[in-house]
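As a starting point, one isolated chain is supplied in structure tokens, in the form predicted on its own.
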Amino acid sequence: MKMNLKAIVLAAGKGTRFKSSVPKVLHALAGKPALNYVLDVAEDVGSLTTYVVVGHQAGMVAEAVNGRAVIVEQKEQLGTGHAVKMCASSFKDDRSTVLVMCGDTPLLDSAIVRRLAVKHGRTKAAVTVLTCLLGDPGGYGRIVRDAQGVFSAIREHKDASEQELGIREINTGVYCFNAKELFKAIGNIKPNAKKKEYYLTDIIELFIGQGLRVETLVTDDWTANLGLNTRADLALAESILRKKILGRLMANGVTIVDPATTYVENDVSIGQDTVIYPCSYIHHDVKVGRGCSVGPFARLRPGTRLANNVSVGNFTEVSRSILGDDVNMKHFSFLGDTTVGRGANIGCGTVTANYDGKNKNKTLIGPGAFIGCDSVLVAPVKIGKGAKVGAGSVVTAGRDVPAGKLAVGIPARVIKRV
């Protein structure tokens, strides 16, 4: 179902309880900022234009958005209602559906939000609110219903009565609005008596007072409303997201020996029949082929590409490097900015010294090459096809080892054909 939908993402808050100079929406989960997950949802559900309302550290947030959305600045943080009002000029005579989300809810599921938008369109409501039933509703706003179960208000926790605090249905902070009704009513929201802020939630009672239709969609996915208010929330969201990532990998034929100690970030591709051993960390922007072996205690950093049947063993690190089919790198080694040809062997303790203090330089290791234990390859350098480097050797920058030759010593010198 194609919808005329636009999104507003609220990302102006400081996140005081984070005790950070970085806005809370920019703290990373599984390799990318929390805000980016919310922008992904907006794109997944088909937002034609997305607006991100920024305030605290506005420039930093705008830079992270990187052109994916229109930036709207809220110079004074006067609440969620005021934040949405900042977008009013972009919706003059607009009849679209407006999806409103918070930038600090990275676990939102696109499928649930899509269901919300579909229900909103079908019922032609002025607003449809995504709600959730929680055993412990904590500090969340409560969904107030009348004796017949009809949705009548959203009551913020700090303003709720004792009876209302007993309600288990909470507001997730995700809404679909009729654009025309939203921006016609938003100027009528009054500031809260206690905090002097304009709550977007107060618009529900305004709509009801005007006889407009208000709807809810209830989800049983409690993670949908998990906002990042503290570092503990960040850690909880990270653990939930990590389990989801590992679950998808295992469902696609990857063996994760111990999920509790395996960390895989977002945007990682791993082929079937690859085994990831305990205490391994695979960062974002990593691709691993079929039949590989990684770990234990291995680290694959961004930009790493492993072909098929590659072995990267214990206490190893690979960064921005390409390892061809059947490469063996068993233990205690580091490869950075390196391309390794098919069937090469990287001996225990091998290090590519890729940084000269100014630049990251490249190392090329040809197919079938053999690098002896405790060797140092000082980039830029090239080890030719089938060449060998003796154990403990230091191949200095620019002193390439030709194909089929043996180099040994400190500094390494070519002594004969292999």
Ligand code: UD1
Given for the second form:
Amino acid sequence: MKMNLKAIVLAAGKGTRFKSSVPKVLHALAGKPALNYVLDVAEDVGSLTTYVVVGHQAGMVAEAVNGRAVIVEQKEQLGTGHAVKMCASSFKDDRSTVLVMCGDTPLLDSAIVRRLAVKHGRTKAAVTVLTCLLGDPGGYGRIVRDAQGVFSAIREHKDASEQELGIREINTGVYCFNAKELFKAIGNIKPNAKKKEYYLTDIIELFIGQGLRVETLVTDDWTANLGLNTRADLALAESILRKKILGRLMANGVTIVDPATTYVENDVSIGQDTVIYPCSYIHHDVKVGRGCSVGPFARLRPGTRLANNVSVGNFTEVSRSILGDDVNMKHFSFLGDTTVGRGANIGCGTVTANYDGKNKNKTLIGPGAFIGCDSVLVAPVKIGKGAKVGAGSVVTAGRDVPAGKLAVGIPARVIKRV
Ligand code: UD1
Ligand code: CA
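One more: the block was the form predicted on its own; return the form predicted together with this ligand.
Then the entire complex follows, led off by the chain already shown.
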């Protein structure tokens, strides 16, 4: 269903509890900044335009947004209500639905947010708040309901009475608003007595006072709504996300021998019947084919592509490199900026020296080549199809080894025949 929906993502806050020189919404989870997950949700639910409110370290946050959304500046961080108000001029006479989300809730589920928007459209409420039932609601705004269970207010933890602190239903910080009503009321929010901030959550009582309809969508998945307020929250969110990523891979036919010690970032694809052995780390932007064997103790860094039946064994690192079908690299090796042809063998301890102190240079290893143990290939260099490099050789930059030839020694010299 197409919705006339725009999104506002709040990302101007200081994140004081994070104690960081980097804005908290830019801290990475599984290799991707927290804020980007929220932008993904906005895109998934079909936001026509997304606005990101920036303030604290605005430049850095705007740069990370990288054109995916319109940047709106909140010069002083006077609260979530004030942050939303900064977008008012973009919504003049606008009748669309405004989805408001916080930049610090990266585990939000697009399907649930879509349900929120659908319910909002159906009930024609002025606001529909996504709420969640928590075992430990500490820190979150509480959803206050009257004796009949009718939603009447959101009370922040700091302002809650003893009785309200016992409420287990919390505000996730995700809302669908009627744009017209939101921006009509937003200027009437008064600063909070204790924190002197303008709380977006105070708009509920203003709406009710005007006789407008306020709704909730109640959920119970605490993981989806986890807000990153501290480093402990960051670690918790990472572990939840990691389980999800590994679960998805296993469901697709990948064997993860020990999920507890396997780390796979976001944006990784792995083919069926590949086995990932313990203590391996696979970064984002990596593709692994079918029937491969990775680890134990392997690190695959961004830009790496393994074709099918590739073996990358213990104490190995592969960075921005492409390994063709049936390549073996079983022990103690580093390959960087390297392309390896089908069936080549990378001997134990082989290193491509890809960095000359200024530039990263490329190494090409032809199909069926055999690189002897403990060799160093100084890039840029090419090892031809079926060529061999003797154990312990140093093949220096530009001294390519022609197809079918053998090179040995330091510096390596081509000797007549293989
Ligand atoms: C907020 C809600 C709380 C809810 C919780 C859910 C309010 C007053 N409280 O509390 O009810 O349970 O989220 O996670 O809204 N921000 C700005 N400008 C500001 C202040 C904050 O852009 O002036 C941004 C922050 O960067 C953050 C988001 O708004 O992404 C939420 O702010 P935060 O301070 O984390 O609010 P909470 O205390 O978590
Ligand atoms: Ca928060």
